[in-house]
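Presented below, as structure tokens, is a lone chain in the form predicted on its own.
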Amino acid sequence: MSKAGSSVDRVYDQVRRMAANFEFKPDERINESTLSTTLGASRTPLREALNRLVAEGFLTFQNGRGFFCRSLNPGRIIELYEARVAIECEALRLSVARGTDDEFKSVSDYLDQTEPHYENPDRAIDILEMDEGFHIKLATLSQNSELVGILRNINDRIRYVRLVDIRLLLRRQPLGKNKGAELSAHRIILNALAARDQKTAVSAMRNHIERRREEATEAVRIAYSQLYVPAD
């Protein structure tokens, strides 16, 4: 990789992380000069990184005005959840047909290792990462790298709101199982996958994601208030 290419990738990774975490406020104009100084980067790799992030949906661009952080509103988050449902259900459908029994066992082992930690109310960030890991592992079994790439993008764009949502849930009850349920949603999906029961697996996945989509409005409201009135 050339030095210029390496510089762009470094700046891109830094700005992408900042945008994903809303270190820029929603709809805030990005001051390229200030950001260039902060990152110790020249304007050319910074501009290329910003353009890449516009294409990926983390930033927006207005002619004559420059780059802006993406909006944070319930309607947009719900759209991303709807896209997530479509991507994950299609990936799971393909995974039922293409995954091997050994691969299903590997995902089951991962769930065995991570699921007990879903009971810990002090590990919201870890829980989110473990949850994303489970869903990415399932999608990877589809053998469709485009679907996996789109899912990773969606995960990063809703991560801030999902973290708020998980913290809200943890205040109410542990996340391992739904109240009164014998199995977690993840385990139900995985069991159907292992049985190659496509209909049950996809239905369980759809229900699992849509339940959280219904809470998106409240999570966005809290996320927005936290960005502008940070806790002491």
Given for the second form:
There are 2 protein chains.
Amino acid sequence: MSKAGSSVDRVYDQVRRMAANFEFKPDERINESTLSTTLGASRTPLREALNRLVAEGFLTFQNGRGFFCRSLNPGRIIELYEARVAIECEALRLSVARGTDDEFKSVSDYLDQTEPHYENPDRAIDILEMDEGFHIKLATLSQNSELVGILRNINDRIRYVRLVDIRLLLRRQPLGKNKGAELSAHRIILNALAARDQKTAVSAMRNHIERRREEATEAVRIAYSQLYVPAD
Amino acid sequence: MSKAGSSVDRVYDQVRRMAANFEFKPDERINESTLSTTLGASRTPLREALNRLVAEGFLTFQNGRGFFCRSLNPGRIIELYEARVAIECEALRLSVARGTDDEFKSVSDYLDQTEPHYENPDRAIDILEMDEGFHIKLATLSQNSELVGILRNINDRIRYVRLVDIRLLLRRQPLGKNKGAELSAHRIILNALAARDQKTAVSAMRNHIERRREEATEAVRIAYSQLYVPAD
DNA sequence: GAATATTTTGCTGTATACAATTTTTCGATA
DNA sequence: TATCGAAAAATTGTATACAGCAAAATATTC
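Return one more block: the form predicted together with another copy of the chain, after the form predicted on its own shown previously.
Full assembly next; the chain just shown is listed first.
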């Protein structure tokens, strides 16, 4: 059950997490020697990991100049949200046909278990992870691992912006407000799915993601400014 | 206009093409020393390229055992066809809203220019490239480079199977038959797009791709057998 | 003092070496 | 003959060296 443990894999995991969290600033050049000593490995395995991350869209590469953090601009984030719509809506269509009632029940239990915690305004990260968890569980019911893989990649690349977005939402209106009253967007999607109502489920999903996408530009602006302000 | 020309990039391009064409047999282990001398580079840049290709889904990697060609099985190919539906249908929705009449005209010209060549039964590769070209042009109208990038990746990973599938179709019934008579699937999609008829366009696209997907299992079987038979 | 040329520094790109691990070979045993 | 085990061979994983290139620093010119 333990991770494999090669140097490349370890370095890969670490740099991937750093890139996802924008611990490298957008467009920042990555110094291989410095980073390799920081991570306790030599440049060879580091560069192998960096190459993987280029292919995954976390970093860019310029010949002769090395590796850079991906840039952070609204246009790209919006594209990724649109890609999410593509992937999640199609996965949902497949899930309507392929998911079992038991599986739907299991996702419902997951919502029962996690939704109460959506009140806590301090733990934006937890909320984000629960949100990602729901979407991944849903996508998994499609039984299409390619779709799930693409979704994971997208999620990781927009994670930082989503985190900022959640904090923004929490500040505007604590999410605990509508406890029990109106149904959450997630619940609406899941109910339609459980009812095998493809059209309703897909349009609810599309709506849900697009609503977040509309906030992306603002969230990117805030994210960008926060990255260049020392944490207080 | 010329390619950058670092050793990694050159090796990457070559190995990618080899992998796409299954010049490595499915699940075959890749010998780094042999391949690096074949390609005229050392193992360091080769391994960097191989790592990129793992991230792109062309190869797999096992710690301590090295790199392997991806396996070729119907399940994965079907997943990729399903992912194509997800990407291309959503791209098409966006294209309906974002494409200009001029752009639609340009794609129409492309069809005018390429469709006559669909008769030639010997040039399955040309037909495949024209087909891919059409789908990429269409996706590009969405103005979403993420979707286009994902589609390119999928196309390259299923290229070999599509090639076999086209040969299969050509053998059953020469495509030149319905010249001018009935509309090609591509033309139907494009006409609906030009009419800004989203529903018709998307359902035509879905139908078009799913029809090919249904043949995938058979095509994989043939592809598999051909890979293990010496060419005559 | 600003702009340009030149030196210096630092970093990247690739080859190579070697330890660690895996795979193969080959012989012993039942 | 098939199975297991040990030795040998081959292959991978990582560190390191160094050439070549890019960027920064310094000097030079107007």
